[in-house]
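Single chain ahead, written as structure tokens, the form predicted on its own.
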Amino acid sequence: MADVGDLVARDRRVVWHPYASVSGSTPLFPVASAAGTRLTLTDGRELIDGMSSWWAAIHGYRHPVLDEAVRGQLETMSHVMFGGLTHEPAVALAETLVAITPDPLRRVFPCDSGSVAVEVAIKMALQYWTGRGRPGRTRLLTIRRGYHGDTSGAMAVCDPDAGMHHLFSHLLPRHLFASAPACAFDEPCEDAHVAEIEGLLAGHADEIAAVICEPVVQGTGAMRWYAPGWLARLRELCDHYGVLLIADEIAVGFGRSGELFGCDHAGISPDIMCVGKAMTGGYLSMAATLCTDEVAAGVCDSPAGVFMHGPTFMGNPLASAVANASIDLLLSSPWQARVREISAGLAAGLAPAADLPGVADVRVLGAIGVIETREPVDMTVIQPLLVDLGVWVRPFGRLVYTMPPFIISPADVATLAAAMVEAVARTI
């Protein structure tokens, strides 16, 4: 077994971790292996995984079906370029995505990651309007508290004030922002709830290419959810003002919210949809941007005649093969019953946190549980405590949240929730 201190020291010398300083102030925990719902650290401690590795590993780790999909694909090819070539895994994946996403999404553009999928969606929308003779439609409309990725186009539609990217605001395109929906998930959507965004659409329709939002669940930007009725009204408004609707399903697609996709809660279909994260079960980086035939035709009617984007690893066979296996595994399992069971366990287990003086809110939807604190948590204190309590939960800001694998047991859900409550109680 590698020396734990040595591994951390080597890491500190050469590696830069996400959302972290190179000063080494953020706690770091070396992982030796992962299996099922357990992460095993190099010092022998086992942690219940409460994050699904940033929401991707919905089937847990080292799942035999997914392992076999990767091994089997290695016997034929691990990668070929997608320009001018095609292969069975990518075509089968596209067929499946078309079959399970809302109609009439019928074209699939494979991408490298979620951020790239958002970039692709934005470029599709802009090139569509060029093809339709409206090149002046270059702005996007979105809602505050949203998060869409860390690349430049995606950053430009994240919350410009409360989000993570305000440092770069002077470099980014100036888009339009409405307030986050005020109607809670279980509340009706009234006219007043959509008045602001309707006003922006009415006043800027000639320059707006698309509205982009996270359907029903706002993820990294807020960990909050809003009324499906609001999303349904947004679809109606986009149709009325002739604006495209982009649905960013990357965080909660493939069952996390209790429906297969966030749009399913509202019974609507966007013009463009981004998916990723859980698509490959957390095995390899891959995402996809889907669009309607109308959007695809508009893009190809532009002067370029083709869509101007082409990632090197687009349609990667290994990622496509494991994505096919992951989606099949999900759809053949009682995933909805499992998500309901996780939801009930989180609701019961996190409820005591509502009585803590430093807690602003406790909320659960599907397999997502959140303790929102009144002040930002101190990661140097709360992260090691959570590890000592036997769970892997990665808080940020004022949010101590969990999105566990769908295969987690009720007992582990209870342990996970209890550890979150205790950690908050001892540190806030």
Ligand SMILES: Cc1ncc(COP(=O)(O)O)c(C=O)c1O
Contents of the next structure:
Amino acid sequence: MADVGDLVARDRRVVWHPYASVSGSTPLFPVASAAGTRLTLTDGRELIDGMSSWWAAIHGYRHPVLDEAVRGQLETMSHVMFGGLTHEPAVALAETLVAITPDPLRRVFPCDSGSVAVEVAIKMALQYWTGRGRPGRTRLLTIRRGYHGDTSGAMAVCDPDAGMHHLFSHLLPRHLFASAPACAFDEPCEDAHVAEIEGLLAGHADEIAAVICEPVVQGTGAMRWYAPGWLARLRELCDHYGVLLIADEIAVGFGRSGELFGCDHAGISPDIMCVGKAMTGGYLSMAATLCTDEVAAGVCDSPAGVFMHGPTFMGNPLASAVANASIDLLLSSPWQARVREISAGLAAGLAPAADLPGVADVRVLGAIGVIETREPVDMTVIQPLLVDLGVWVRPFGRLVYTMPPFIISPADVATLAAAMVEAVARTI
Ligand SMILES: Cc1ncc(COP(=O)(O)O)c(C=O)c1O
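For comparison with the form predicted on its own, produce the structure of the form predicted in complex with the ligand.
Expanding to the full complex; the earlier chain stays at the top.
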């Protein structure tokens, strides 16, 4: 095996990392292995995982049940194309997704990543309106501070200022944006809170295909949460103005916020729902877009007669098998109690950060904990410090945040939170 010592140097020569320059100015840490809640670096240091590999590895790494699911599936088939063929793992996964998501969602389109699931959702909405004889409904309405992925359709509905709009605005379709909901998670939703989005719906109903939003938890774009009552009002408004509602559950789905799905906080059902990330327990890239029978019928009534999308790795058997195992594992575990325990641990552990002068806010919902700083953090300083403190937390802008695997122990939650507070105290 090649000497791991020069892994970073080799990486610097040929690899491009997410949201990174090739100048090699940001720190990079070589990982030798990952098991349970620990990442082991090639220099032997063990880090407590505070990121679940971006919301995905909810059961931790190398979980024996998930390892076995992949191994078992390898014995049968690793992949076959999904056009004209089907197989047990994909059908079982679709059945499970239909069973656990809000009732009217009955049709599942498997796809390869969260961004693609959002593209698929948008295309479904547009084709639906073509099928219903309203091809002029081509715009989307969304809320600021949102994040829906990095492909062009998804980028166009990310926050227009903090997202990538300004870089690609000449290429992206112009959609409609309302302010992010102003009512906090535990506040009631008043008429004033929905006035702006209602105004946009009323003024543009004939051209809007769908409203898309992250239900209750705005993840990567903001790490903030809003009142479930706001989402319930949005559902009513979409019905009133005859507009579809797309719920992007890719980050928050599968228990992260304390409910299985963000929509469950509000007791609503969207017309189209995207899931991904934790669906495979972080083992393989897979996502899915679900829709109602009505949306599916509209799409198939469009002149094309079929839904015009079909990724090469759609329904991949390995990913489907591990997704089935991951969902079973989640549902057969005391996940709600675990998330509550993580929540309490994060709330207690992060609380001291609220007294730091450079901190604007500290907040916790479910298994998500956030320290929001007043100024952006310096990644070249805070990232190595967090590693020195024994945790893997990857801050972003003014957000030092964690969403650990659900299997994390209370002691590790305390260590994680203390390291975050200390890193902020020493660098901000
Ligand atoms: C809410 C939401 N939607 C979509 C995506 C895109 O998912 P992926 O990175 O798998 O393309 C993300 C990723 O962070 C997300 O948080």
